[in-house]
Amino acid sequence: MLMIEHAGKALLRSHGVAVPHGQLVRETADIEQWRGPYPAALKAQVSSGGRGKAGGVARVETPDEARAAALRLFDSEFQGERPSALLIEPWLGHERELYLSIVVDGGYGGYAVLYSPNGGVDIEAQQPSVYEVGPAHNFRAHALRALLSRAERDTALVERIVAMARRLLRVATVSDALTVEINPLAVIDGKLLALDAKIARDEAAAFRHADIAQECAHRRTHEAARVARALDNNLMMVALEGEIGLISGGAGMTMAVMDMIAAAGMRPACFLDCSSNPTPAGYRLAFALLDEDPAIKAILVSIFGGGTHIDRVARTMSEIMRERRCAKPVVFRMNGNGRDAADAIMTQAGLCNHQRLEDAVAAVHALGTRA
């Protein structure tokens, strides 16, 4: 269970951990109670990742600034998820932006503390440090501190992050927590400051945890719901627990592109076969339903016509993906009866038809990833 970021704050205020001082705005008119100083960040609180280089933070020099801001996120969509709320926080100037986070590893027996001295937008294409913990009671100052001091000759802010680390640690294992995140972690004036929080917390402890259980049924009822209207337009989904989505053709296509997609190290977000409806209200919705989950970060089109002329289908596929206002990729791999009217119809709107379903399911895997 990922919490918004304005929730993850909350958890870290709780235990001492410092966060910037905000409001959470749930609709436009709220801005008018801000009573914190400008120039001031608006973001929106959404559980997508890449929030910061969709245009989902938003920095405001003036209420009016700030309503009109406030307007245009809540009528933008973040990968198919459109925010309900948004959190209003002073714009803070900062000497520097680190990365620090807690995660549970089976690799490493339990917890690790992984930390770079750059954080930021683009902290997927670094390599943190890693200090493998194991059980939470493995936890040595020293081992961190000497990791630390290899990217860091501050002692100070070295203390500093230390005693952050083992305050994240405490969250952790207090809440049941997988991941916790803090990116960017703020330098300001030798200060640590938490100004953005990713906290995902595991569902097996919903025994163990009111909100946890209550956030389960809430997403059950939500996808029940989805499901349902998949089948009442004839469209067979099993909604699953990954991050690709699937719109195949036929059971057994559906079950071994499923296949390809875990063994490329990816989860499917769904079994969802549109043969007994492949027309172009039951696209529509097989997209609409998968752009409308935020834990969907790519999308994978694998069809093979038989009966069905991929052509019109490739020309149904090009008018959805114009119409499309959702920014998730889609990986396309549409194969047989006719097939070159296809790729030449997908060539024309800008899309790429993969030749082999290998290459289409690299390609989906690589997209993903960087979702």
Contents of the next structure:
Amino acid sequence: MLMIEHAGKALLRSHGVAVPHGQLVRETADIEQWRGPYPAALKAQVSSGGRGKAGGVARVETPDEARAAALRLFDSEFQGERPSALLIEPWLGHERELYLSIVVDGGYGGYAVLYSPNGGVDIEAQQPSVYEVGPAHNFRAHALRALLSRAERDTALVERIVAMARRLLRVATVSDALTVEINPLAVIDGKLLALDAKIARDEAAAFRHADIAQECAHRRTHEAARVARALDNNLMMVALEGEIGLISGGAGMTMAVMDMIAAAGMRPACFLDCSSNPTPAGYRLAFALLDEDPAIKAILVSIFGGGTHIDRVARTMSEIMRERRCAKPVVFRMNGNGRDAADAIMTQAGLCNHQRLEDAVAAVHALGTRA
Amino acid sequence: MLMIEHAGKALLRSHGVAVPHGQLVRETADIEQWRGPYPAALKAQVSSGGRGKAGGVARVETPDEARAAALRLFDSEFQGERPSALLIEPWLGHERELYLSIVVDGGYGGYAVLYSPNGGVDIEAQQPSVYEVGPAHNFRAHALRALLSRAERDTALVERIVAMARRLLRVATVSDALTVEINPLAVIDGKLLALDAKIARDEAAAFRHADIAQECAHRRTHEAARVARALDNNLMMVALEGEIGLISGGAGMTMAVMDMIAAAGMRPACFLDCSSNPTPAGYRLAFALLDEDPAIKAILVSIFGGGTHIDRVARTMSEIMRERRCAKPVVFRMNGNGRDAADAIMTQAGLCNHQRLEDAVAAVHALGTRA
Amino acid sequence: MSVLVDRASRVLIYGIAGNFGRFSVRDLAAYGTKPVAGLAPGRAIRDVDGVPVYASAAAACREHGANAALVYVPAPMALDAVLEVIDAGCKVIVYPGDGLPVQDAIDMRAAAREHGTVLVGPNTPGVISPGEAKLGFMPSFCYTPGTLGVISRSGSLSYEACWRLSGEGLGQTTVIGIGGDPVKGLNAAEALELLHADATTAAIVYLGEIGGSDEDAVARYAARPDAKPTAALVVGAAAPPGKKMGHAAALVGSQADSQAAKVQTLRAAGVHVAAGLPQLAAAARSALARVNK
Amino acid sequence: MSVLVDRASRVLIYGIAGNFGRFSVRDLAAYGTKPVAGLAPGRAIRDVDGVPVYASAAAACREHGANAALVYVPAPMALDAVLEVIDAGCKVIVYPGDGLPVQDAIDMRAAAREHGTVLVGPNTPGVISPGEAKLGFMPSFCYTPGTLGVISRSGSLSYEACWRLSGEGLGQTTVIGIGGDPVKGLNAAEALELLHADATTAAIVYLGEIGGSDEDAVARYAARPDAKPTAALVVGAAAPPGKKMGHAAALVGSQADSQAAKVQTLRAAGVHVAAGLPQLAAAARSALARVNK
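After the form predicted alone, can we look at the form predicted in complex with another copy of the chain?
Whole complex next, starting from this chain.
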């Protein structure tokens, strides 16, 4: 869950990190409330990257310019996303722009500090210095200092960066953040100021952070209604533009089947992984969501169950098929723990359970071309 | 810095700990805003202990009763402290009251978990179970479980307490708290609810917690003006009711001199340790604060300097004595690094620097009896 | 032969009284692996199907010589449970749960490494050495003994893949589910080292997906002059960028995260990459054909 | 003899370019203790009064065999600096700074113990073994060699006390400032063990204050059958309850924290407790009179 810049900066400030004194602008009229100086920066609050290059940050010299820029920004889209708000801040002159971030590094199994002496919009092209920390208590200022002293000549600045990295790492652990990225980190009179903040929180840690839980719930209300219903019921759903509905189990297997559908010249209508809620209620909801979507021509049920015992799934499926009032064709391919009992249940219900995935996809293909 | 109950509960809630849904009552009229159920609990927000026994918690059945209780509580003092606000909460029936806290244990060099199956107002009389954690990453749920299973028979409850202790320990580390005490911790339908919260934050960690820094600054504005001026300038001051002003260095030495003043039948007017700001400005302020207090009859300057080089202090003292427009007698006893130069400076300035503390205290006594 | 588990494995099941625990008591025993003891914190239970329940992992290990553990607890309790079995001395631990905060995964991993313990998971079906032993809940019928070492980021994909390999006569030495989370107790590079050191494993099959950096580790391994021949499948070609596909780590953030980029990197390192599931067995066969050449 | 420091101590001064650092370069040398190297992070300095400045503690230790460190840095940098000198291999570290968050003190202490390092501080003037060596900034003239081991929670009180003891012919083996913070690198119980094991230390003088639990540790020690005779002074009789008296730990919260309660506990354990500073030398003499009886 990526925090918007304004929330990220508030979090940084609460931990003693210097950030500009800005104000949130929820609608253009809020510009009147701005008591800070001009020139000011007006920044679109979006979660997509590359905002700067896409014109999402405006320098404004007067309230009139600020209003005009606000109108334009509220009306813009950044990678398909409209800004939920704008942030207005003093436009600060600075000597240098640095890059500093804390990330989680899967290969190393912990946190890493990334630094580049050249921050700003083109960071993707840089090769940052990487200090692999691991668990946070392994952080050693002297190891980072040794690394930075090769990338950065200003020794007094090195000390400030080391202290800032330590602070940002604390922000990461304390707030369960997976990324705490400051780009640019400005140098003003030798001191550091975070001009931007990209903080990604760990949604899995919502049970110990009321703010993550609230924000996740809030964002679901902004998802397409059917995706929200799925997520609310522990079904992992990503909606796609396709005609083959997919009810599946397991992330990797779901993607493998999507790839097979695509390889057969069809388009999957969704990623829909029911393995976190393999109950009658869960599967019923999955069918309801796909049945009501007119773009979907056929449904493939593909489950290779380990923890999910497919005899139970088969029983659920036969019930759902009996009750269901939708004519969309459904093709089954279920395998895994309990498969012998599952086959018997399906046969008894007069349903065909394909033995091989290839056969199931071919069956869908045959239907799909007819649809 | 002890958080008031309401702030402490908000902190707990933000970390996923269940607390009652309460509202802060800043003045009696705020009772009208209460949308929760009756009966309700109305609780004085004070930092002193023993509030329950002292009548600081009222059970109210109706809005009228709530208003009456609010008027009474706002007008009460608890160990000399008037409540800054009240907290109104639903009055919750519960099966049991437990005690659970995280404390810092100096002897063990880290955190400890304290548990008692009998919480409530009389916890001082209990002998709680103690799990010595040490640094937080040494926390082991199984060690605490083994300990609790001797103190607590309800095995399902033991699991909830273990999970709660883990959560409270996280609150302690994340928020730099020295104490996180829940008393009582209520059991309602087998679940835990924190009915009170006593959370002491570490003022030394203010540099990484904007909220601690703000609260410390806020509380200084409520200190007596001269104590606030001292603290703002890094002089450690505790005002007392006595007639002998003391300008000193080092906490232990300051207390030792206070004890000697008391042993000589006089009363120290303050604890005033200047060792954190042993500059001309610091000492000038110290004299200004004591000079303007009419209760103070004489001033004893007692400094045994290590890090503070007393030749520099002597130079400062001779300057202050030259400028000073107050007739209150001052007795000096300075020793430590730089003492030979200091003696010379004092002699040259026509000031007496006593060699022994006993002599200085006797000199003050001679003055004091005359005053 | 096998890695991580074998006939000497004596399994402690943490959370033995839940659905997964009760299933594994029967399922492991049916496979010839001994569930010797269990834990059921918060429940007053003496045994599950004859397997005794203890108040602590230390007691279970002491009384029954448990040396491996299968930990079925919800995410908020997972770190504590894993720390307990590490402290009790189990040298192989499988934690299948998902939804674990990454910070807890980091702490688990660090604690395991400090104690010389191998932690498999989170978000994994576990480890199986066909015909030898299993420590997990994968469907046993999918597996047959053989010479392929298998590593997978995805549970159900590994069942499907091994079922296909077995059906084509391509048996396995050990199948390791490393899991789909960003921080793993055992990552691809470490799982590869285990299989590399296993004399019976002739070739390696890697089942990857979009996101993360494990595929880079596989490519680095395959490029080594002493590497065992390696085949791979990377799923997620049809996944849109910027969307998390179920697994916490399965997200195309940058170009390097995409299925196409990963396939290219693996092929450049000499890995036999299958175009899709139907081509996996052929890729594995190609890898095996290179053994001892 | 001495504990913690001796003539073989080779001192690294962290923060050598500040006022305290520059003073200690001269002051230690004047006492015969070698300041062999320094660190001055963020400053481009080659040496301070001829003592070379290095970019890392590891380099300083490697080049000059530093085995002790005196760390003069502000509280927000203190944990990092102490971790660095621990990693560099210094076996005795003094951190005099005050205002350290307790959590950082906990982490420092844990890291030191893990590496078998003795950390003295925070909030201490350091350690001195009169006539042998000093690692701190206490006024040297207060100390003379002798047979008393001294432990103090307060810096300036220890100068005053030792100056009095020395003036009465009661010299010291080693004087350890354990500091006034709640969590200490070396606490009273641990300092007592060091002095107990030191053959030259005949008796112990403990300088305590209100709050905390160190006085309980002294009482526990004194009650041991093999304890060395112990004298003590506890200050803060005139301190009001509920107010922090300068030191973070010096606060009378409960009855046990008060000066009177502590004196009672110590006396019950057989400690010779002085009524005040003027009576301290007599109490120490009483303790010494009990030696070898």
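Numbering follows the first chain given and starts at 1. Nothing here was measured: the structure is a model prediction, and the numbers come from that model.
Candidate list Glu223, Tyr131, Gly250, Pro135; rigid-part hinge between the two forms assigned to Glu223.
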